[in-house]
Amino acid sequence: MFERQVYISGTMVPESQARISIFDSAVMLGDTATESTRTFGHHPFKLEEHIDRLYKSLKVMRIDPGMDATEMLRTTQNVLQANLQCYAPDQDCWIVHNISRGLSVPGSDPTLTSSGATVMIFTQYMCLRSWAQFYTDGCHAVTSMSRAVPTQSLDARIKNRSRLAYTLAESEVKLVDPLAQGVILDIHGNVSENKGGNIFVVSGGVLKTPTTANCLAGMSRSTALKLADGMGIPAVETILQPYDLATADELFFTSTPYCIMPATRFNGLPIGDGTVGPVTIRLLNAWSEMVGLDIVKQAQDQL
């Protein structure tokens, strides 16, 4: 049976043999830039844009990956091609980049390494089962007790592999509802983001989402805004507070795997009439048409 291949700093190895040192800064410090792209019909979606964002993160983190963006794109495409035989025609996959600073040197300076950057690229099966029911039923959006890491401490536009703050927040919303999807607020009480995505509301026919002053500049976020523009749906980037979510006509999340995840409740309150709203459905249908694949059906077929 063919085994998926993983790229690690210049070498392709079978997944079962993929290893990095326990002294790598990825392990020692969580010092890792990351990107996760998905395919539609085995074709990468916005791969060039993901790599561009990856290099922006690397620049601000002061990590030299040892290759330029063009080589990173070519290498990534090679990894995908090497692994496509692992996925059935109706299956898609993640394409994941993890790039750490390298082998840490013990001492007072955490930026010192005894090697170049560790570049990891791999693919994984795109499992959508945990989100599939939300396309028709809508999820329950719940605010966490924990707040987002302030941008003054770590700019949310730097996509990094440390997930601790997100995981803690998600564990808190699961105390309210095991199937809840988290809404994280910033230290001022404004809506920030989800553990892996952005947040949108529809109010009075206007699509609204937080500015990137306190959340990731998501690729799916930009896709939703572009689709809305093409469909003549007015959209604004603005400050949102829990009140705005509770009183919205529609609410949804955007993220790479599920694209758009409708929410029909917020902190126990129904959103609008408690069903998935028409603007959300229009955007989902437009997204499916754009990528040539029925996004909802693909997820629900996995159930």
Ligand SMILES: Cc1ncc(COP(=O)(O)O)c(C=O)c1O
Second form
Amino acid sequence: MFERQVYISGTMVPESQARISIFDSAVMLGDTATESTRTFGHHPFKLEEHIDRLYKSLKVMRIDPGMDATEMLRTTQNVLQANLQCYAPDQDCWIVHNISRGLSVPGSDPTLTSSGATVMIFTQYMCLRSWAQFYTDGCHAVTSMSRAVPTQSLDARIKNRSRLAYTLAESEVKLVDPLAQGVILDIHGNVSENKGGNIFVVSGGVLKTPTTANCLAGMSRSTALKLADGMGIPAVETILQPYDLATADELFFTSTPYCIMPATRFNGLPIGDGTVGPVTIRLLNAWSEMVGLDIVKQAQDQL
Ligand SMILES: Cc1ncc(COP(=O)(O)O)c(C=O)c1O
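Switching conditions: you have the form predicted alone, so give me the form predicted in complex with the ligand.
Following is the full complex, with the preceding chain placed first.
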């Protein structure tokens, strides 16, 4: 059987032989820029934009990946091509970039390395099972105990692999409800984001989402805003508080794998009439139409 191929710093290796050092700054420091792109019908979605965001993260992190964005795009397309045979026609995949500073050197300067950056690009099966039921039932959105890392300490727009804060927050909401999806607040009590997604409400016909002052500038977030614009749905980027979520007519998350994940409960309270709302459904349908694939069906076929 053909094995998936992984790109590591200039070479393609079978996934089972892909190795990095225990001294890599990815392991020692969580010092890694990252991107996760998905395919629709085997075609990458917004790959150029993901690579653009990656290079912005790398710039602010002062990591030199050893190639420019054009070469990164070409290399990524090669990785995808090398792996597409591993995915059935009705399956899609992740395309993941992890780029660390390289082999760390013990001592006082964490940016000192004894190698160039470690550039890792791989694909993985797009498993949608854990979100599939939420398209029709809606999920339970729950605020976590832990707050978001202040963007003044680590700019929320840097997409990085230091995931401890997100992991703790998500594990806290799972204590409340094992299927809950986390809503992380910032230190001011404003809604920031989910561990892997952005947050939207619909109130009085207006789509609202936090500004990127306290959350990642999600690709799916911008897609949802663009689709809304095209459909004449008014949208604003604004401060949202738990009150705004509890009193919204509709609530949903956006993220690369599931695109739009409706929520029908917030901290135990029903959202609107407790069913998936009409604006959410319109946006999901428009997204499916745009990518030529029934997003809900693809996920629910995996159940
Ligand atoms: C913290 C965080 N917020 C939001 C998102 C959603 O971003 P995108 O729509 O680009 O997947 C992600 C994606 O992984 C994320 O990690």
